[in-house]
Structures are given as structure tokens and as C-alpha cells.
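Given next, in C-alpha cells, is a single chain: the form predicted on its own.
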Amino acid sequence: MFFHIVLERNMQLHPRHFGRDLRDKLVTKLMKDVEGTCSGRHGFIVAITGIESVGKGLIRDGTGFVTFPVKYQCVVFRPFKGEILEAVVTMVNKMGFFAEAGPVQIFVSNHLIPDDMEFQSGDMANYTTSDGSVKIQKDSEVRLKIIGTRVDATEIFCIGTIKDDFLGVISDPGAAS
């Protein structure tokens, strides 16, 4: 799920950046350092939408660097247990498959795949129904439900299932060819 929140960060800036465009340099450095990172508490920081305030700088002894407290608004993505997501399959093996929904990697175990789907090894490993009508392979789009999350300091891992109503393959790249 996406959230719009306010976060705070202390930014260090080298003295060579001091001048008229100090604020612009600070915002550029903030965007470069923060966007695309993951904080276990808040989730993945997708984009900075605005700067609320830049506090007074504090000079660091001996280095000349100045630390500025910056308060900024950003959009974060954090998956929750029970959430339904659409994801792209990145890898299929006999244990299950991995899929990505934006920056989040989700593992779906073969026990959480419907019983009528069997693993097929070969050139392109996949899970196929007995009649061959539905196939999960690399680059397939699936709708899945998150049943568990594990949050580390810099990463979020998820376990998903497609063994529920209205879940499963949305689009199959193999069917188009």
C-alpha cells in the first residue's frame, strides 16, 4: 500500500556547495540519497514530493561539513499481510516461484499454488494446469495475496499465495506467441 508521509533526515553538505543555490543542492542530494531506498519501519521510499523545512546548519568540527536537518514529504510503499498485489514472475522452480511487485520480492511456495497446477521442468520451467489452459512462467503477470512479511532494517520480504478466489495468472507471455 502507498502512503504519503513526512520524514526527517540530517543531510551533510560540503562547503564547496555553499552559495545562492544551497537549498537546491541540498534537495538534489536528498533525492539522490533517499529515493529508492528501504526503511524497515516506513517501507520503500518511492519519491520525494516536497520539502517542508530546512533547519539551521550545524558546522562539524574539523571537517567544515555542515549538517542540515531537513523535513520532507514522500510517497512510501509498504506491503501488508492480507494485501492483494499484481506482480511479475521473475523465477520459477520446483519449490515455487518468485515475483516482483515494484521493489518488493514475493515468494509463492508450491504449497500455496492451486493443487491442479503441476511443475513442468524443461527449457522454460513453469506451473501448468492439467488441461494446459493456464501457465505460470517467467514474465507472467499474477495476482497474489500476501500472507506474511518479514521486515529487516533495509529490506522487506514477503510470502504470497495464489490459492484463493480471483487470484492467479492475469496475463501469460507464452499465450501471446
Given for the second form:
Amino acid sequence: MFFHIVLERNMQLHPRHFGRDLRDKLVTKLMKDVEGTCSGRHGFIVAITGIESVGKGLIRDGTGFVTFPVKYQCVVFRPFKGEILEAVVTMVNKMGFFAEAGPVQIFVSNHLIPDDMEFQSGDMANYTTSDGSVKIQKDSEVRLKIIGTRVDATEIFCIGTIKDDFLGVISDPGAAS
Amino acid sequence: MPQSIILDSFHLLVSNDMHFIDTGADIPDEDDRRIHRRPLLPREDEQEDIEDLQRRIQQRYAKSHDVEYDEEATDVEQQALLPSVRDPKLWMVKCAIGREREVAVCLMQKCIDKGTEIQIRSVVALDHLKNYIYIEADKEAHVREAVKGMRNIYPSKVMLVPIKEMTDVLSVESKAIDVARDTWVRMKIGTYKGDLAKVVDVDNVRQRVTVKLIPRIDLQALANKLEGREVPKKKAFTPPARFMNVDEARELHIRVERRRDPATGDYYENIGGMMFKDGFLYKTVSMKSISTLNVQPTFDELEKFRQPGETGDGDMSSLSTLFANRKKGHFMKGDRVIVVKGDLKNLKGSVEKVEEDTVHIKPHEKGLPKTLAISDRELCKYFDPGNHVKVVSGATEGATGMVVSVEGHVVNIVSDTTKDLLRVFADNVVESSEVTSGITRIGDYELHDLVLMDDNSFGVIIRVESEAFQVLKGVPERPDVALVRLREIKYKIDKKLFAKDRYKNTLSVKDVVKILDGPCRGKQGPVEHIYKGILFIYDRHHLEHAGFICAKSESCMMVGGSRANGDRNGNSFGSRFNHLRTPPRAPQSPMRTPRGGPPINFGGRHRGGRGHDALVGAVIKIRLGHYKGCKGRVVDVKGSSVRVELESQMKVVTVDRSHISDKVNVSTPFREPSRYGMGSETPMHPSRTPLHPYMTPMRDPGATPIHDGMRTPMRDRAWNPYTPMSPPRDNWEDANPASWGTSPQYQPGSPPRRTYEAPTPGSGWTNTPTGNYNEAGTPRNSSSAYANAPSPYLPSTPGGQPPMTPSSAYLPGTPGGQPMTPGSGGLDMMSPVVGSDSEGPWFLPDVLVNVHRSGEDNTVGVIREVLPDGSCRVALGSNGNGETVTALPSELEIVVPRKSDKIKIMGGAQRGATGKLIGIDGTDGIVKVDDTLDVKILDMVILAKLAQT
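I would like to compare: after the form predicted on its own, may I see the structure of the form predicted together with the partner chain?
Let us now look at the entire complex, which starts with that chain.
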């Protein structure tokens, strides 16, 4: 799920940047530091959309660095248990398949793939129904439900299922070609 | 002494207590009988006698202690029964081996014959103790007297059993073999030693059990034997366990009979006297040859047993054994459990309290009592798919993962680290948020370390097993995994080495490379280790070998710049999210590639100057010599000497190259000095240009704060010639910005940059490389470098709106209350010295000022209004009741407030707030803010006296 929230961060700025462009630099640095990171609480910070406020700078003893508390608005992406997501399959193996929904990697175990789909090894490993009508392979787009998440400092990993109504392949690259 | 112990142990007990003999003349007789039928369980009729005996023993001991015996004796009461110093002692007497019982019976006979003459109390012969019997008596002399003249007993050594050990003599580990059907046992002896077996029938009378085993039969040998051929006596190996295939046996002309077992009525295949059914061997063995304690069947074993057609039913029934072998404290408060047996089967709940054998659970169902007490054997842990769990016992102990499915008692887990599927018992799993891969370290070596082995081969540890490592060897041709024991490892290779990729770019650890040929062609990931020209690359999409790929450095290509964007860089989605400003990493044009390497990065400008060693720019520590211990940045390398700019002292020193260690912050070539200097002031912003695609957070100035803190931007250039010039400085330098921009060294980098920047909204300066530098030289443009970032939400064009500061352009959402000085952007509002140097309209209404116009005296006035151009309308007079004039800011001066004056805060976060100056401390004023009643210490400069109203 995406959220637009306000976060706060203490930015350390080198004294060299004190000048006209201080604020710019602060913001540049903030974006550089923050965008694309992942925190367990908020999920992935996708983009900074604005700065709420920049607090008073505090000069650090010894270094001359100045710490600014910066409040910024950003779009975060956090997967939740039970959330339905659309994802692109990145890898298929006999244990299941991996899919990605933006920055989040999701694993769908073969236990969580409908029983009528079987693993077919080969050049393009895939899961296929017995009648061959539905095929999950690399680059397929699937709709899946997240049943578990594990949040690390730098990554969110999810377990998903397609063993439910209205879940499964939504577009198949193989079908188009 | 706890009477039950004596009876349970079925050991010979002969008593000489007068009381005892008197009241029960038939006792010796009974004991006699028991001696003969020793191995058997007592019959029903005997049972009564035993109870009788028990009661009498109780009476006897009760008498001596005056202790009320109670069936439900508590622990404390039990303690009271323990022998004390006042009780008769136990003496250990040596006797002939194998004659223990005989001796005891003889002594009993002697007691009966001699009556009170013999002063011993009892005699105990233990089955498991050969060579000794115990005699209970008050004095050693009594023992000697009793055994005098007897055969098979050697009274030379009569040892006193310490009081503490007396109970141990007669207490027996409740060895009561509780073998029930369907329990799992292990074979103790024979071909099947150690094998798991399932009890199918128990014959308590004959002390035999029938067990079901997976046969280990060498059919060929069996055939030979049955046909009377020579069979080699000693077998060197035990045949592997596998299911009996009757057809196979028939092929070898082994006679297979199908017989009905009279006892059970089932049909068995009989081969050479062995009974088989469904491929299993049914074997009847003595109870002594099986072990029932601590049988922990592994998952694989159980799976095997389930193989031929057996469904889940067996699983559940066999659980009882598993449960029996549960460790103490198996259930913990908060565990989610499911009832697997009894009326409440399938009831889910969470554990509230655990007592000895009962678990109080809080059912999840509504309408049930708050807590239910359920035997722990009827409970099983329960997990939902998606739970994050840790394996606490079994083969995969320590691993963590997420539950993907639950099949009865078995949980399927996707391991966190290997992404493998693990099948474990729910019992062996606990919910946990921890993430581990089981053990990751043995000795000094840890998972993913690069190690050198005995045979001088090297590799990366990709898995840590209980006693060995799996090592992916450094053989690029094919993945070679070896199992290496701790002692076979010589040492960990901890060097930070460099290698050259196909295009002679210097690769260092963490650089992202793409493999161009070999078995893993096309894979890509950060380099984890470099050794002898071999790279170990980690590709998270590579499932084998824990994601590690071994490749020659020549068959790889560096992708993106060196030192990619920290942790994000190995992930493809990183670029997806950074694409706003970062060029896609993977499709690097070859042209750009050579520029990616750090040494060549900006080398072009300074070619012919200093050597482009990878070391240059690196933060190092001096290990030896006069400057030992000093940290610094390498500014130059000349032969074997290195010039180092010290952090602590403002000077550059020359040290021997061997005297430095680059441990401090491994190879931070170029990035740092160039980061801000070039990055934010020139249009070629590092994070946006392909030249400089990645900024690592590692490279933060924070890494070497002192060092950075000491330098001024000017010196930046002077000290480190590698620092690219920012445009303003360029003017100062004699170089022509235009020629710089078009200099051939830069040229190759420009076109890609341009293509990249082209879609940037409003990035007018990117039109021509030359143009951009010219423009960059103007302050406005340089300050709007950020605004040029291709952010979709950026409304302004850089050169476009003069009155708008970049910050205000960027910040549509900035609260209006924030004062914005057009001339100085957001700086002064954040600067701690706000106001002191700003001549902007920082006046506020109602402030008392001194107006000094040329040719006029200073007059006091009150600001009524601040006009947009910075001038103010001032009402003259200390109360503001004079005439109103318009004054320029330069003509106004704030009236410095005095203690207890009402003031207005002119700067900082509190700007506009009013308060009272309650004290002055040097240049700081202590202010009590009206609104919040906070007491603040503020610079006097930003305080203005408020006009009295």
C-alpha cells in the first residue's frame, strides 16, 4: 500500500555548503540519502514530494557539521499481510516463483500455487495447468495476496499466495507472442 | 524410604524385622516364588500380597518414625521420609559374582532360623549391581555377625553407604518400559542398529515386541543363502535400508510365501523366515533390544515410513511418541496451539499457563470458558501461513523462515537466507522475528568469508554446517563446491584487492559487475571478494551456492560507476526508484564504461599530472613511522611514497607506501572530494550524470568528518587537484569555463549525459555542453542545480523566475510563516546567526526602531507595516502616535531591548512571537515567550523591543 506521510530526519551538512544554496543542498542530500531506502516501520521510501520544514541547525562540536531536523513529505510503499498486489514474475523454480512488485520481492511457494498447476522445468521454467491454458513463467504478471512479510533493515520480503479466488496470472508474455 | 520404590524395582527384599516376620508368616514363601519367576510381572493374586506387604512395610516404618503415611504425600513429606542418622544404616558387602540373590536368600533363611539373634534389618540384592549386596543394620558388627560363616560372602570389606546415597541404592530410574503400539523406537543391536522402528505389537508377558522396520536386506546374498551357496561370513557393510520388493525377490528365485498371521489375521509375505508387509519388515524382538527413550525421529525417517500409501492417519497416531519426547517447557505462554486429540480436537487457542503436564489454553473460539486445561500431549503448536518462525531443534536448527503451508503436524518454511523450502515439525518451531540462517560461524570463519584452504585453493563459504563449511571454490570454469572442515582452512583472506575488468577498469569490492562469458553469463551483481584475479559476485537472483558466482575478472564488466549506491545497488529495483536522477545501471554503453572506473573518472583534467593510482583519494591510516596512527587522505602517489593529507594536522606529509593501511575507509577514490564541490554547484550533478551515477552513503562527508570540516571550498581545489572545479571558482581560475566544458577529456562524457538529461523538465542548460558551463557560472543557475533535478514535481525552470529562490520553487508546501529572504534563500532562517548579516526585511510590525535619516536626528518609531520592497512604514514616537514615514531598512535600527522589556522575536523558528526579556547573558537574551510560556535563550540580535501600546 502506498502512503503519503511526513517523516523527519536529522541531516548532517558539511559547513562547506553553508551559503545561498544551503537549503538546496540539504534537500538534495536528503533525497539522495532517503529515497529508495527501506524502514521496517514505513516501508520503502519511494519519493520525496516536499519539505515540510527545516528546523534550526545545530553545530556539532569538533566537526563543524550542522544537524538540521528536516520534516519531509514522501510517498512510501509498505506491503501488508492480506494485501492484494500485482507483481511481475522474476524467477520460476521448482520451489515456487519469485515476483516483484516495485521494490518488494515476493515469493510464492509451490504450496501456495493452485494444485492443478505443475512445475515444468526446461529452458523457460514455468507453472502450467494440466490443460496448458494458464502458464506462469518469467515476466508473467500475476495478482497475488501477501500472506507474510519479513522486514529487514534494507529489504522487505514477502510470501504470497495465488491459491485463492481471482488470483493468478493477469497477463502472460507468452500468450501475446 | 519410599515404599513404592522397593516394589517397583522387583528386587529381592528380605526383611528380618521381628514385627514383620511375626505378622506375616507366608512372606518368605512369597518371596521364594518371586525369585523363581523373577522376570515376570506379578500376577493378579500376587498383587494383593504385594499390597499387603506394602502396607506392612509402611506400618513398620511408620512406627519407627511416627509419621502418618498418606498416599498423597507431598514433596515435603517425602523429604521427611528420607533416611536420617537415627535410621539403620546400609552396608555394602562384597559377595561372589552371580550369587547376590543366593546370598540374600541364605541370609533370610538364617534370620528365620535364628530369629532375634541376627540383628540386621534387611538384605537387598540389586540386579544391576554385581558382586555386592546391601545389608541394612544399625552397626557394622551386626552385619559381620550376620554374615559370619556363610559361603559366597566376603565380609572383609563392609562399606557404609553414605546417608545421601542410601536412597539411590533403592531408587530405580522408572525404567518401566512403556512400550505401546505405534510408538517409535530405535533398534539397539544387529543390522538394524540405530534404525527407527515402529512398534506394531507388544507382548508384555514374553517381553517381546513386534516392530516394523524398513528392511536392510541384500537380496542377492539372501538368494545365495537360500540356495545353499557359499555365503561370505563377515559382511563388510550393512545393506542400505529400502523397501522389500517382492517381485524383485521372485526374480532372484527367492521363495515368497503368503501367509496369514494367526495372531493378527493379516497376511504377510514370508521370505526366508522373515515377514514382510507393504515392503516393511515385521520383526519380533526382545524388549531389551529396542530403546524407547529419547527417540527423536528425524523428519526424513518419518517421511520414509510414510511412503507406501500411508496417509496422514499414521502421522497423527505416531505423534504421541513425539510428544512423549518433548522437552520440558515445550509450550510457552503465548504460543498458539491446536488440540489434536480428544473432544476438543481442532480447537485453536493460545497458551496461557503451563503446568507440569497440563497446559492452560485460552481458546480462540467464542463462547468457551476463558481457559481450558488440556494435557500437553493433546496439544500441538499451530502456525498460520505467513508466520515468521525459527527452527529450534532438528536438522535445520537455528534456521528462520516464513511458513508457507501447514500440513497437519508438518510446517513448510521458506528459509530466509537460502530461500529453500524446509519441512519441519510444528513442535520444532517457534514464532520469532529473528532472521538467521542457522549457524553462520565456526571458529573464526563466518558465512560468506573468503578463505584459503590447505591445498592453497580458495573459496567463499556459502554454507555453514554443523562441523564443516561448504565452500564455493575459486574456479571460474564451473561452480565447484567443496565440503571443508575447520582444520582444512588455513586462514581467512581479508585483503582488499583490486582487479581489472575486461575493459581494464579497476574493480574493487562492492562494485557491480556483469559477467560477460562463462557459465553464469549475463548475471550481474556486486563483487563480494577479489582474489588472484577471481571475483566472487553475489547475485541475489542466483539461487545456487547462496547466490555466489565465481568468475574471472577479465570476463566481467563493471556496470555503472565504481562504488555503486550502497546497499541499494545490487537490487534492480534500486535503479527503478532512482531512475529519476540515476541513469539505469545495466545498459551501459561501452563508451561510457571506461569512464566509470574511479581512477579515470576525472583524471582527464589532470593527465600528465599525478599518477592515477587507486589509492589516491583513499582515506588511509599511517601504520608506521613518525605519523603512525594518523589518518589522512592520499593526495598523491609517487613511486613507493605516498603524499597524505593528514586529518589532524593541516599538512601534507610524504610517507612510504608500505607504511599505510587502507583499512580505515577502504578505497574511497575521488568521490568524496568531488561530491559537493562539483556535485551541487555544477550542472553535472553527480547523482544525475552518468559520469557519476552513484553516490554511496558511505561516502558521506561524515565518514571523515574532521578532515572535511577543516577544509574550505577554496582549499578543496588547491589541496586536491582531483576535485573538479565548481563554476564560480572556475572564473577565479584562469581556465575558461567554455573551453573546459568542451575540452576533449570531457567530451565523451557529455553526449550520454545530454541524452539522459534531455527529458528533464526545464533543464535548459543541458542544451549544449558548453552552454551549461557558462550558465553554471552564474550564481542563480548554480543555485538552481537542484531545481534542475528531473523531479516531476518541479514547477520552475532554472533561469526562469528570478524572484523565486530555488528553495521556494522547490517547496510549494512551505508554511507561509517561514520567512524567506529572497536574496539568501533558505539559508539565514536556518543559520544560527540569523539576522546578524541579513539586511532583508526582517523587521516586523510593532517593533520599536531608531530611525536615523540623513540630516535628521535619530527618532524612535514603531514599525507599522513592512512593505514588500523591504522598506517599512514607521510611525514616529515611542508609542507610535507621531507622523508616519516610510524608511528604508538601512535607515532603521532596532531598539535593543532591556531587561523586563516586552520583545518581539525577529528570527528563527519563533519569529514573530512576542515575549518578555527576563534576562541578558552576554549576547544571549533569556526570553519568556508569551504564547507558550517557554523560556528560551535567544541571540540578542534577533530580539527587538516591542512598542508599548
